[in-house]
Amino acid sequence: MQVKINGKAAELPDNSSLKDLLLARELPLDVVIIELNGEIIHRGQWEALKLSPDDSLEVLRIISGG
């Protein structure tokens, strides 16, 4: 299925969860925020929430520093 991630088209296997997406892209689960179709999704929902074709995601990585 095709979704948009940070404004770019991406192909994912059908029935992928948000957690599947992060693991496939080797993103550390503890330092990202996900917005799905304009709504921030809480970390506890990532495994259960399945993506749909044409979903739009913003994946933000938290970086600290001074």
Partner chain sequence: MEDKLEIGGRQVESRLFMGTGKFADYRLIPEVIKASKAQVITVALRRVDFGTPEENMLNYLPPGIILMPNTSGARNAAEAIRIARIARAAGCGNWVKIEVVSDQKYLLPDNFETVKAIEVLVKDGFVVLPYMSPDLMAAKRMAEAGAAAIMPLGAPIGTNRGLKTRELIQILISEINLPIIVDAGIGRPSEAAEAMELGAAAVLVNTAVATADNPVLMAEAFAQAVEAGRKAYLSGPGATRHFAEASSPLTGFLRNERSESV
The other form holds:
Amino acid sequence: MQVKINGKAAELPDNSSLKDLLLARELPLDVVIIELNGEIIHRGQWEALKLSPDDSLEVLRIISGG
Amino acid sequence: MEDKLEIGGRQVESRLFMGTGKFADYRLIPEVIKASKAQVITVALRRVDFGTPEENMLNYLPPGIILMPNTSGARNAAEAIRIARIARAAGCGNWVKIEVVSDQKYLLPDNFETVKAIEVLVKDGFVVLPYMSPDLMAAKRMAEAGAAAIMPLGAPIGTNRGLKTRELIQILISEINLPIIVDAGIGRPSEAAEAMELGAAAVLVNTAVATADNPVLMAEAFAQAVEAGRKAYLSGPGATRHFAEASSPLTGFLRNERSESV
Amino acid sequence: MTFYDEILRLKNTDYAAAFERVTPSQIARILAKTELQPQDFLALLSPKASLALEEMAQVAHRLSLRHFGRTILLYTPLYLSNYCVNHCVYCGFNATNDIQRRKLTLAEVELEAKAIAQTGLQHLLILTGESRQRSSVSYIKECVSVLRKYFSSISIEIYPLSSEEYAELIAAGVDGLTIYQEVYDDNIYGKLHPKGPKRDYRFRLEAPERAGQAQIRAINIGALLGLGEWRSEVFLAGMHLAYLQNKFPEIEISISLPRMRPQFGDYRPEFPVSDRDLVQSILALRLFMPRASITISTRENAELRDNLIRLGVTKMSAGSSTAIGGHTDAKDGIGQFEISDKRSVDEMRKTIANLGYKPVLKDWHDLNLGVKKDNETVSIS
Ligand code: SF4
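Could the form predicted in complex with its partner chain be given as well, to go with the form predicted alone?
Below: every chain and molecule of the assembly, starting with the one above.
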């Protein structure tokens, strides 16, 4: 299925969970924050939450800034 | 001497707030924070770049500090609100520096959108510190909206040009019943001291330290300057006279005043 | 939040201790500051600051020049009625005083208006004693509709009104409110106002705010010097002014410091205020509120008034009579208080000009008024 991640189209196996995606992309789980279709998804829900086609994901992290 | 700065129910001793942007290496950050004695540290939020692995900058921050995520990148109130909420969800606490920049040429903050964002975020339980162009009416609106402090710019961001807005900041200090924190523009410790002497509650510095040849030493210099300026302010500087000498006496007529019988 | 809450807070001020702490170098520092805080203002009212009166005067003079130029706005009072239900012990119109009571008919109002307008004055202050029955809001409205043909600014100095009533009068052509708290110390206030609606300290204190909500153009407040300890009274009046400026930045604010004068009846001020004290009050106010107008009335004598011009006073009454019909009736009735500076408007204008200042007869023109004035003498510049 196709979803959008940080504005770019991406292919994922059907039935992927949010956590599957993060692991596949080798993202440090404790650092990122996820917004799914404009809503913040808290860490505890990542495993259970299955993605659907055309979902739009924002994957963000804290960086340095002034 | 007890002289703590209280914002949003929390007290800090250091009146130097540090930004963490533009450092050549994250490893400098803990040393800089230590040298600066800063207790309020700003961070930002960005999309993850999948191509390049990045270190987790939070690992470089000492425990016990107050994290203040900024909303940089926001061009309007809605975006600032969204960024603030994400940052809170990421575990940054409830402080937020509102920074709405809709002007990409000078990078000046948009006071109108900032007021709107404050209104929403205060209701949402945030401690809101707006970065703003020093305008009295805008600052009043921000105070009314529930801002915890006001952060006027000293000069356009990143310019290191010092307290160009001195007169306007002075007015905010006199008129606004909230801590005034000079944010942006301060390039040298002497300018930070100047802001503190004026009565600013704190200064937020980033570029000037991050771009120094020796950022750790510069952080220490800023810490001392801020402290010196604060002490000077508290001790009440000696008067500089506005006029060389009294011209013709204006109260001479009082000299031979008889005891009044009304 | 109203100024009443502020007053409750300020009540705890320990004046003696605050004055005790003042040092000469602190005064020097305050004089060099650009914006004064309330504690600076208080320091300037201290006995120690009176030693620096000339320095204060120099700064006040410069500030006044910067914000007002060399100008003095002239206005005159017009007493409409002396009926009064209050018992203010210091006032000649007090309900217990056996004086002839009267109120002007509309025809008489017009005659007075013509007489005053002839002097060139454009700013008028209309006054009544406090009697909602005899000088009702609708009576005042009728008077204003006559007067607005002759004057560019009409202020009222009457009993305190509700916000709606102020709005009504503003719609009728009133643009300014003058209301003195008389004395800010509420204990003394209670003693001096034993009977009548004026006993309500709070309703009077909040009147300027109600007028502000009704979007009046100008507000003039004040304390009657002599009724209470002047240093604290001037401090509280100044704080009231600052509060109003802060709450209504669009409103032109002024303060008056009328000193008790002898009048019919036998009240003698309990806290006499010397010329020196009056000057210190004016200077401290000018330094604390550089953009506020300061008014001095004809209660003060000519010589003192002339000397005060350079110290920060920006508004003066002229050609005053405090009696009903006093502008047309040669044999003055009994006035509310005695006039000390009896110079005519013409003489005042000349004196002010001789001092190097410009007497201003009109500093405002309502663009929405839409009323053609019969005797428009001053052009808008
Ligand atoms: S001061 Fe006013 S209210 Fe009091 S007695 Fe005189 S006229 Fe009446």
